[in-house]
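In the block that follows, a single chain appears as structure tokens, in the form predicted alone.
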Amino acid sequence: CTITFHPDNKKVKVPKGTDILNAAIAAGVYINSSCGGEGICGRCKVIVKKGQVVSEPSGRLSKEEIQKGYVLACRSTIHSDVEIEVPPGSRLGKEQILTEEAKVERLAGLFSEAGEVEKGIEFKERKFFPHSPLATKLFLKLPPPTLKDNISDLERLYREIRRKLEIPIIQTGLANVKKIGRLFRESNWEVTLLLGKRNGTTEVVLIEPGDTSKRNFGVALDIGTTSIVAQLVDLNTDKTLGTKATHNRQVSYGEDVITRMVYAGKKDGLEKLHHVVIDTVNELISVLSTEHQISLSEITGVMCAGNMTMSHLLLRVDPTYLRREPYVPTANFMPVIRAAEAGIKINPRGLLACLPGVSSYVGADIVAGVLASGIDEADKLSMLIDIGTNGEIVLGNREWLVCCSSSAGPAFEGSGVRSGVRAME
């Protein structure tokens, strides 16, 4: 069967007996349904305007509704080609990050400007952390061999790494392995490595022939429940070059992380959770790639925070025992692996790390929140305020911290509300 969806005008094939929620997602529409497809929310009204539809009776509907064609697209099967209009309340609109440019427009008259500040007393920036990405260019001039230098290639490599950087332990893979010998040769013994931060080791991750060090970029993700956030960074200069957000579109299978922990227990609900937001960070990429003219093979890194559901789901980890007692995570800290494995689309070899959690409903998220701020090196007592889809409170110094969390989207971001829909542009 044929759906066309408007007002995108996107259409789809899909099996006879398919449900239009299915549906949506398979054309790209994303669609409200904060119950993740129970048919309990009433999120996810759609208009039908032509085809055989069979719906499921629900008092989410009134007999008005009814009457204009309203279905719920989560409890109503496709038996023929149809036309689903979906109406503005049931529709994923369009995020923006503020520039500081738009802030400055957006927030005119609702703040006065500031005023001086007491002669005398002067702010300096602390920079937390040093730059040190997760993944570095080094270019090498390698001296070839000779009848009185003759360690292997290899050996060679790892000598001249350590004559420009104190590395103890450091690692390569057989793929690397085959190939350097002709690689070296055919370069002049002029090469550039990609040196990883793996799981307490160095790992020569890649290496170029030439000198390519100058274009080395990574990418910066906040995987939230409701908003996905991506941030291109040149990993030479520590500098941000642009920044991304959309929907987090997993908010089609569940507004809330218990919702979607439960939709990851049913058959093939993982594998979706895990698609929908790599394909969505994926976009993200692609777009900042373009916009800078930046290949994806010249990203080599990508960050991530997220809380703790939104981590395990991004590495197709079964997050089901978050939500059972004890309330235990699979780990705490994830390995550092290949992007390429949780299927994000940069340098084939390039590294993905998430930062690590505290529980399961304390996450990296609030974790990185509180190394920005630098509260837990601060004297003085302190507290750190988060609200998003979830909310957590963070007290403490340098000596202790203590954190609490709670579910506060219903009352920040409309979740499970009758009237009203998010602001949208």
The other form holds:
There are 2 protein chains.
Amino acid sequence: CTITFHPDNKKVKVPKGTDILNAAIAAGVYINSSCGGEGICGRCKVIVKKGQVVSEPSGRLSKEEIQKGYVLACRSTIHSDVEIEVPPGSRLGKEQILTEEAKVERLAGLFSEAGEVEKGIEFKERKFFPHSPLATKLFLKLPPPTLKDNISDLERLYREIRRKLEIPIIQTGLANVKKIGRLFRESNWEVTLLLGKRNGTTEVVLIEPGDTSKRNFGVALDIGTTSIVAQLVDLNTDKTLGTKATHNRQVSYGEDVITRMVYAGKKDGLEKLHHVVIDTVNELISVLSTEHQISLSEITGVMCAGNMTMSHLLLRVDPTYLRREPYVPTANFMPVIRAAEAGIKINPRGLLACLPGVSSYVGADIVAGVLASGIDEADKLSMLIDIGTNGEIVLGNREWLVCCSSSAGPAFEGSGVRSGVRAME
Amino acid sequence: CTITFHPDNKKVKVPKGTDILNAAIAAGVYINSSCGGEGICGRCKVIVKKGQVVSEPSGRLSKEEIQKGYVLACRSTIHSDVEIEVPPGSRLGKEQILTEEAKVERLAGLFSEAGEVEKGIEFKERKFFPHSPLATKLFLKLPPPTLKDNISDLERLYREIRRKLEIPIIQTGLANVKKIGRLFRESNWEVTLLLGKRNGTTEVVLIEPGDTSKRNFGVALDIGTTSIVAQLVDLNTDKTLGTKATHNRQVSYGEDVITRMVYAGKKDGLEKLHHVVIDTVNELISVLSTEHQISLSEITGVMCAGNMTMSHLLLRVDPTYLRREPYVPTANFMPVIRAAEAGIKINPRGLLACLPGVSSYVGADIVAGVLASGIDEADKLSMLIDIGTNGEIVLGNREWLVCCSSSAGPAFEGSGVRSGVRAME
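What I would like now is the form predicted together with a further copy of the same chain, since the data block earlier showed the form predicted alone; can you produce it?
What follows is the whole complex; the chain from before opens it.
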């Protein structure tokens, strides 16, 4: 059947019996769904304009609404070509791409406010973090082999790396070994390496001819339950070149982490949640790279902070056990992998690292907040309050920290609160 | 065109213009070719029985031979359906699969002779090598998580490994992380790990439900220029369960390492040489596993010794630079990879390690010989003579060792010696 969504006039063909919510997702039309399609929240009301739709009865619809043709998108299946009106109350706001300026100001604000708490001294003057990116480029002029110095190409490379850096364990994949014979000779023994930090070892991730060491970029990702922010960073200078943000498209499958986890347990649910977040991330990276004239192959690392559910879904790891007693993550310290393994489009051999969290509901997002604000290094007591879709509050100092977390966004935005609404234009 | 080879009566379809040597390889018919198809050695004489063949003139054929229809297979192209007779002098002998007994005797002979050199004491009494296989299985009963002990599944696994073994760096791939949530719970927290040695770190290669630790097998490969020997080993007991040997099918592309290297430089040459050696290895492993009722998935590691050219070709690494001054290998210490990356069919996550050599013409084969005979630990001077297709002689003791190597087989077997012939039935 063909289903047409108004006012966007977007069409999609779906099998008979598909529910309207899933058809909307397939069409790229976003409909609110706080409960993840369980028929509970009543946020996905749509109006059937034309065609045959079979709906389950729902206490969420008034008599008046039913007379006007309102149905719950998640509880209504399509049985002919239909036309559906999505009323303003059921739509997501326009996907706002925040400008670079706005975002940088917000972050600057975060830092300076934190500084004020500490009398504006401690935080403002210290350098927050030493320069130590996930992946570093190193230009090398290798001494060409001679009859007297005839060690193999790979050992020659390792020897030269160790002359510059103290690295006990160096690893390289077979793909690199296969190409170095020709590459070293064609590049006249002048090559640039990308050295990546991988699970306690150093990997020679890339070997490129000539000196490409000036071009090395990374992406920092903040994967929120509702919004995703990506920053493009020059890994040589630490300079943030640009910032983009957009909705996490997983919102169509449920507003908070609990409904996402429930959805992940459904048929193909994990797959879908994984793919939409990856699509969102790829879109942000693509926009950033185009805007700053950086090729995707020059982006060599992605560092991600998100709550535990977001980290699991990003890597397509089943989050089911996060919500079952005794509430344990499958992995807290996720292995550093190739970004391509998760479907993220940067250099095909580039790396993806996820910051670790503390427990199932105290994730890498709040850990990143603690580290960025520096309250873990302060002598005095500080409190960090992060009200996102999930809210966390951390209290403590350099000696101890305690954290509580709870669903926060839906309380304001209307999950179970009839008159709440998400911030919109 | 269809080409039929007698006396095997093997047929193959090839494009017009294909040379007979390559057609024979495609048909699975082995024709001698000491020089690797360069038209130099004259070992690939065949008789054209029927059909149209265009041959280059060759000084390797007598007038009499030309009258009888002899041509050089490598210098003759096919221009219609043809029938070709491969005379006995141009055939490889039957592929002998040596019996287990015969082979074990040979190896026992090697050891005891070496022992006699040292008055039968030093070698016979020492235990040659401590038990330390490439991949070890470990059965673990994990304590299930509780509200008080709620670390993640992956950290729980690492914690338990470290209670048993001292392993500073443990790595695991995303594939394992994805499955442990369900696997741990369905197996009631009783699992068997395969711990592999990978480039200075320990990898959790496999995680299996229940106790499979009794079943862990490896294959030791001796990849010779002419013969390949595989031994199936029980990695728990060190017992060699069986041994099989066969011709290295690369022989069709040249008899010695130099001609193989030349062939590797031709179009698709490297690819072909790589695939035939892998096919040979897979066949040996398949026969061994069937005979000993071991599933391929229970074979978790392959350890390989071969000369430098063989190691390069096994991993599909271009051997070109081995034969060009200053004669350096691309890699001497090859990275430990998944056997599947090279096309070897064992457990898909099982490992493949190649012993290192010393230089381009002193490879892992002679290094393995030195280690196995123990002359590197002897006080007195010993000499190790390994006459294979390549011959090496090592002289020395625990303080120093010198080695010379040269082509040996072809000198006896007829490359450039008209009346030489390979040992045959």
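Keep in mind the model is a prediction, meaning the values are calculated, not measured. Residue numbers count along the first chain shown, from 1. Only the largest set of C-alpha atoms that superpose within 1.5 Å between the two forms is called the rigid core.
- Val54: CA moves 2 Å or more between these two forms after rigid-core fitting.
- In this overlay on the rigid core, Cys354 has a C-alpha that sits less than 2 Å away from its partner position between these two forms.
- Residue displacement note: Cys403 has its CA displaced by under 2 Å between these two forms (rigid core superposed).
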